[in-house]
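Just the one chain here, laid out as structure tokens, in the form predicted alone.
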Amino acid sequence: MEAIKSKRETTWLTKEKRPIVIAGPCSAETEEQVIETAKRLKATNKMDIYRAGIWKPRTRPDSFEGVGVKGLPWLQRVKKEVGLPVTIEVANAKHVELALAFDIDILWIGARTTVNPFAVQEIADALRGVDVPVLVKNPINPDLSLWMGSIERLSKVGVKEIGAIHRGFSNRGEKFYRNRPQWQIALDFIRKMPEIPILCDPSHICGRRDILQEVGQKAMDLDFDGLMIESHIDPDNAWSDAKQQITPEVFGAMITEMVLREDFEDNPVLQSKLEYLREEIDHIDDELMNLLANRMKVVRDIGAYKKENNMTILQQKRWNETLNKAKNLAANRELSEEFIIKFINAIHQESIDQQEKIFKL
């Protein structure tokens, strides 16, 4: 994957450079580990910024919570000896003060901090008048307003360079990912804050190595501005998040194999074909809306009939039949079962709402 070079070489967070690639260990463990990882990552020539966790927010108090301030001089060595800019996570004003004192180039706010507006405001106040780029990870739960609000707090105190990191969302029933990506939330973020660069963190989405490239590639296909990937010289023996880290050499191969796509908005030939296909989608969408409106008219008629005959709104047997029929039809039409269940459930909920209005008349 060849990077598109920035027109502003003095800054790291800009949409003019794509992709921005951040890599490094989940946690700084020892000085030797930090320096060796940085050297091997630099040798891949596939990354821009070195990351390492100094303070690690953990659920249980006996877990490894990072080496703390003693790791900051190690990152100074990375800057001086390896020639890489460095970034760390900060969770409070004291972290910000120490990071700036040790000349950390970029700060990021983690998911556990983003959920707390008081903590984000404390960090923002500590950064007032400071010229340092800041990245904001999405909150643990799928709350777009909370994510955007964190960025707005930083902007209001004058932070000029702000980026976002999509690291997925916690979901109790999730079996495949560590944190469900819920791509639509990230796409909604891009739509509402198009001026903010957004990176994807496949490591925290996946929680395992085998699907890192797949998720990273999807982020690139969706026009994300870059990636943050955890890399360790000895992943299996890492002190934190061992399963999701890869060696610098595996990282280099993964980035090399990724395909970087462009939107080609300035290419009239490609855009002409795309517009033709989009017109087809627009016509189909119009038909879908008409069909849904017609369906809801019948739903209201059924609601009136149920009310007249003192019948319950929910007819469980009928609902089960409808859902099973939809899943069978989806299987024969190249539609995923997950999608069709969400779609039919949404229609069913709207149908219930429509019939409840009838019952209240």
Ligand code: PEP
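Here the structure is a predicted model, which is why all the values come from computation and not from measurement. Note that the rigid core is defined as the largest set of C-alphas that superpose within 1.5 Å between two forms. Residue numbers count along the first chain shown, from 1. Compared with the form predicted in complex with this ligand:
- Put the two forms on the same core and the Cα of Asp285 is off by 2 Å or more between the two forms.
- In the core-superposed comparison between the two forms, the C-alpha atom of Ala43 has shifted by less than 2 angstroms.
- The rigid-core alignment places the CA of Phe64 less than 2 Å apart between the two forms.
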The other form holds:
Amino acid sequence: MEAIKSKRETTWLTKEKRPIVIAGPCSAETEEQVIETAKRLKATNKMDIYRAGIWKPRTRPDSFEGVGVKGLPWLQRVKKEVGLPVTIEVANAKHVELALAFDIDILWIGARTTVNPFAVQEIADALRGVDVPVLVKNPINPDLSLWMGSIERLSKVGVKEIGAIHRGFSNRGEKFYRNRPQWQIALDFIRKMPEIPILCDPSHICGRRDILQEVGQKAMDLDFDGLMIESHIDPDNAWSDAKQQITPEVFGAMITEMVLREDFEDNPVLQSKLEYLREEIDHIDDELMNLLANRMKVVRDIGAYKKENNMTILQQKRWNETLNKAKNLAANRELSEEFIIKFINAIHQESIDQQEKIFKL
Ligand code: PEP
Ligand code: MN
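How about the form predicted in complex with this ligand, since we already have the form predicted alone?
Up next: the whole complex, starting with the chain shown before.
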């Protein structure tokens, strides 16, 4: 590994200064749009680094694919005239070379590049011996190793400042999120690479404006180190990702509203453990629901049988037995008798209701 002597005075990707907030348009579109967005974002006092996509990895070929090299001097103006450090996405060695030639402060590797070890290695090779911070978005597929592998490739060539960005994972037809967050993967990342700062990109997770705040807040509550949020002076008319962009002023209000938790060193681990336990609870709840549904199916079969044979719905002896059995089971399982009586009564009531329906058929 080569030793790189840093000429930079600023460390951007650090766990000490939190949260790290990156904001800016999905794409650089025109010089005016780039400068105006930067000025208005800077005025909010709520962000640290300016982002803008120069080369856009688009799913379909006829979409806007970025302004390319001509946008790089616009970002130089943002640095000089607005006083913000700037970051762009790089997807190959040529992008790296151009970004460095135009003094881009921080590079990021997009989700569609992280999936490809050849591309990531090409970028890493272009960065050998270069002192520039790099952020790595998670791959579009939910593969933690691939994400970590990209970071390892950069680390191996000597990139010293590396961060990660959680931008969600592509989903099949689900409408709520544009990219499913699958928080568990990000939390596993934090557990496995605790020294790497991790930012959340609510814009690409949500794909819409109305839930940006809650997703950003969730990331803060899970002790992420920062946020990357897309902001545009005229969001509805943005040339890419129009639905998810917000004006600089809306961005400012959103960050102001966020509750930024304290930075406890071991917090990610604590939070990650809690998330595990909650997932376990969710699984158990699912099982409970399935068991209840199965129980009610049998109850309906019994209902049909009772109806056929002119038997009453309530069978007092049987009910007393069920109740006593439940009380005994509860006592051996750290469950209070009071709770179990309420619980079994509620189930019994629903069973009677379901059988009554069958009797009325
Ligand atoms: C972007 O940040 O505009 C972008 C293309 O993101 P991603 O790589 O997460 O899709
Ligand atoms: Mn975008």
